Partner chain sequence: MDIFNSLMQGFATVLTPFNIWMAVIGCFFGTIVGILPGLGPSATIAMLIPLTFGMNATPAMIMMCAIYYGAMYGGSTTSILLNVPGESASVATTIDGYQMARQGRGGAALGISAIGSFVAGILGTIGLMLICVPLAKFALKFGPAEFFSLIVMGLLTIVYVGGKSISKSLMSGVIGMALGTIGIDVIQGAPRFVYDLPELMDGVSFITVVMGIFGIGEVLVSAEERMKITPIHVKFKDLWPTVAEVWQSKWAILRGTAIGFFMGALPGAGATISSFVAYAVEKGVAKNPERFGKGAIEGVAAPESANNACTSGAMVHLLALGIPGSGATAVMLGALMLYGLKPGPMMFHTNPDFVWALIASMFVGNVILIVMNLPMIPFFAMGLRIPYRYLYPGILLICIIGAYSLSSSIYDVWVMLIFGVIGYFMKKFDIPGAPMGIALILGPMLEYNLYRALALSRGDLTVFFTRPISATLLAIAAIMTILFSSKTIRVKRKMLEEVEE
Amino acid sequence: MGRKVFICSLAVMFCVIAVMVAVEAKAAYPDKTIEFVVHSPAGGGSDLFSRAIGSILEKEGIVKQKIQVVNRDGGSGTTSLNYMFDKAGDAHVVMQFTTGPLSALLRGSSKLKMEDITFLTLMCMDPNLAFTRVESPYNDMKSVIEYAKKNPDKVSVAIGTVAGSEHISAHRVAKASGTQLNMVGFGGGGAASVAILGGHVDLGFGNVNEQMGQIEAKTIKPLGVMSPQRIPAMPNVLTMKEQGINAVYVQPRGFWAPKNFPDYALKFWEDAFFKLSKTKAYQDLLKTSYAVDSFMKHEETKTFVNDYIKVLKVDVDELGVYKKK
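For the sequence I just pasted, show me its structure by itself in the form predicted alone.
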């Protein structure tokens, strides 16, 4: 009997210690540098967004520790997902998600699977547009489509990420207009932009925020926006629908964490991102990024992504870009 009492006492003691350790970890969190993982190279839309978010979180005192942006680009989102798979249970690693990583999950190209993800937040929706170099004879998407219908596969489109936002955008335009566009892969947004500016391809698709600097510098010109309504910053640029092309694409931007992310860390980031969404600095960022505030917490984000990915799967199926078994 005494031995049983002793064992029970030990068990209770270990439980108490475990609870005390968990409480202490929760109280101290975060207690070291936070990694913001980005699936694309430095300088792209996702990279700039993560750096801006990290800066605001630090400057507003919402997160007391340093936030370091870590670029894990490659494999059209696969490299970053594999990195997150290896970080299971790490409370100090968070990743931004967009169409690129979601498409990689659908393609089955990574060790990470949908069930391994801990959703944290959806922050905003980022509209895409079609554009070309300023010397191009095209001034709108309607003229591009008219030419493409008479010359199938002759209009070339620069693609930076397989099944990424620009690839999906181009596919939806081609499908809606009944045309064949020649998709040319470049392995990254930077190389794709260089090809467009050099006149090696006819047009590209991308986030308004990424392209606005070159639009203002008059090195490229917008051909049409893929949002449901016109963008206030470019009131004279027609939507695709206004040009007779029933194609819409608006990219989600949010954050998720690895499998087995601690509950206290999940609660911390839910609160942190909510506080962030209410700051003037973040609202100003949305205005300068031409993005739409779409803040959601953990459960709402999970539901949103599950619905969004069903629609995205149709695009990925039609593009035929699944990993070969």
The other form holds:
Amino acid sequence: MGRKVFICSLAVMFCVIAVMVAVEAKAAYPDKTIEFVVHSPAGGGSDLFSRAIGSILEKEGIVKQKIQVVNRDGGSGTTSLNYMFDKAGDAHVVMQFTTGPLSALLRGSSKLKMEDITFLTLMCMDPNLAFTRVESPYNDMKSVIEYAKKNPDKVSVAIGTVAGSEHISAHRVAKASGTQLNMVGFGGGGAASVAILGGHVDLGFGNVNEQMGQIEAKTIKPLGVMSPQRIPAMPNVLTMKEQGINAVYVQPRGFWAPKNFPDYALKFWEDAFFKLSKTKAYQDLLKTSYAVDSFMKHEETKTFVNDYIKVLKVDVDELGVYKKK
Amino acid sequence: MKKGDITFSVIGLGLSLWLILESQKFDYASKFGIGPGFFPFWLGIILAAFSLFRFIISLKQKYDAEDLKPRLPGWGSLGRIGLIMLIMAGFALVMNGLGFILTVFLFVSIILFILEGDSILKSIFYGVMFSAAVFLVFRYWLEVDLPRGLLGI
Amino acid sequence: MDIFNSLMQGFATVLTPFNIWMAVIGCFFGTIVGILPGLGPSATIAMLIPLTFGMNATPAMIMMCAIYYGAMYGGSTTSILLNVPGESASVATTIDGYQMARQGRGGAALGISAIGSFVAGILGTIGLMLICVPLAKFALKFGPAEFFSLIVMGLLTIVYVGGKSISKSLMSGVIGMALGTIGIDVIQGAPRFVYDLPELMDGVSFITVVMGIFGIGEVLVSAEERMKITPIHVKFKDLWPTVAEVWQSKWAILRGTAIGFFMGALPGAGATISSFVAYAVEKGVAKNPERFGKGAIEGVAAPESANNACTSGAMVHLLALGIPGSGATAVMLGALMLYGLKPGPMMFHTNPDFVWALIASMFVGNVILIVMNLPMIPFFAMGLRIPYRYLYPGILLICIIGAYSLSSSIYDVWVMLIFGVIGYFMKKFDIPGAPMGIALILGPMLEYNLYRALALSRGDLTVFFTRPISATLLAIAAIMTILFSSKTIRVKRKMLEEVEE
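Now that we've seen the form predicted alone, could you pull up the form predicted in complex with its partner chain?
Zooming out: every chain and molecule, the one shown earlier first.
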């Protein structure tokens, strides 16, 4: 008799748990693994940022599901945009955006268009700076520009890819100061840094995060900051504006989602990223990467990106990236 | 060797012509140095030179012993190779829909059944073994991002 | 003595059970991803980074480095046994390694590559310890003009890695360079040969082309006839190299190590070029070079030592300059920054414990790898006893997975299939594939450095001859060409005379 009761109660308990689990599963979005799409191959700055964010979201319990970073690199960002196009309506796909995918959108070579995007949030801005090697005669941007004005094309600048962030920075400086700089493409940051350290090129632009180690080792010196304000990590370095050059460039990092992203998911992620931005782990991440916290929600992000793209388009057009002969 | 080399040098000539023509679409020089059109253009010229050289040398060459036996195998073997390529192309076409693991099963079973003449049971057996191995190693253990399709696998 | 003391301190840090365990895990994963083509060390390191977030920087870096050189050990396995190069750095190994495997000496080839890698790893780490900073300073002297001349020298290896006909090797090389021009160019951002296919904007990836030409092409040649069960006969005594064979390769290993170490220290030159150069040098100095391409053990030992020594060279760059010299070290650099370390010339001063622990871990890791790898070799070599009819679907699958996982797209699979067909016909018409591979890597580097050098000198062509390093390199290249062509002409004359008699 006792055994029967025991089995019955066990069965009832099991049913209750099963129902609870089912209800729980229905109620709680996200109910399966989240994909974090990155436009660059594993190991790049954007990839590491996504992986770090994903792991903080999991560790702090903000997102209860597993977050998997997927790299859809290729076509200078186009591949990731096409992937997002194919994922329209999927509530479990989120993609990091930064200048790269935004330029790809501008180029118009992807199936995804601006109006297909559901903006979630803007997280931070990476500050950029101009620098040269420590042996160089220049100590600030002003003297570089003075020299360049008298000697057009004599000052060489190492840039990464054509119309990449360094190229746009250099172009804005040249345009604002009315000088001609000899911009030489090095394809990537690593080769450009070596050329500057070796004294083969006069001037470089880049991410503060990537150059900090060199600055502290006194192998390179900062000449000016591309952000609108000075950055806390190097309070003595003047901004371009303070040196009389009306040029600004910052690199935003944020997240967006595909077309027809459900409202409840949008709410969830706005909230999740907000909680994330308040965690100590995230603030530490920003500190070690010298990024500036600039959290924005859905609507603000949309306006911000629209404005950002408008300015970017002017530069990209002027650089003649896709002019055809 | 003679026939093969003549064919290759003709293909080389064709490619070089195409390179030279295509390179005209881009700037030959940039401000201080070479432009995007420089390299394709000169590659075309160099390829043309090598191809012509090979072509003339081959014409002068006598037929050697290797020319007597055919370089390509018979139609049966070419058919087999075509089939393998077709099956691989089929693999690439269906793997997003079916999911990688199921496709592996079909791929291995079909190759063994059609090309190697194994019995249907044996083919299916090996198909299951292969897909199980791929599942264990790549999906379960290394967590490689292989496409999931039907049945979520 | 200072170095010795610091190193002992490093060993004291590394030889804790937890750190050794990290090194073992890293070595194991590294070897596995090295064996599987397409899955490179950089992607693996990146995937494992979140796992290490809870740890200190030291064990995390130990694990990442272990993955890096583990992958270099493992990379030779499929190139030797299946003619499928796992990494671009092991293409040179396929030339003689696969021939050895076909003669039933796959175990010997795998063994010599493990031993060569071990020697190279240990010597490279010693080199890293002793001359890290001066070497890094020297590497900085390499500007675009120097790189251009270095690459010109590297391109000469085309005639060494090709087959009998030099003109066909050169044609194959030029076609490889033409393939390298596909994609967005560095000069103006012009899309060349893209034809509105977004995937082509990044160009064709070297590894897909090589997997197609070598791997798939070889399978297609072998699969012409229905497979009779005639697996390659592997004798038990051939499962490891003999002492005589190892002794025979000693100079090849040492030369390969030196070449790999110095080229690894030059950013961007990397493992791939050094392995080809090491191969060419071996063939150049050999008494009877005609053995090469037919299963010469030195032809496996040299490139494998070179690509492993390269990892130490790349670490020189990372530790002394704080600039990544290869894809995998770029990921490590990013990871270091996530841990709040600032890689750069100051690392030796600000974090000496960390740096020396890392160097000590490289010694430990190499020992772990050789202990782990040698017993595994017979099992891999015995794998060739599997009847080919069951082996080749597996090879095709490995290639497909490898191509797909490069960037998770079917596009790479299609490219590989196309080059598989091309590779089949190339094999049938005796057109060597290795020159195409090396030119595909070096071609774009040649073009960009020519462009950069001219842009920086503002159109002055004399930079290549007035800068001392560049001029020296070009002189070496010229001497190599003259020596090689006089040798070839002599051989050809002799052959002609014999034919006419």
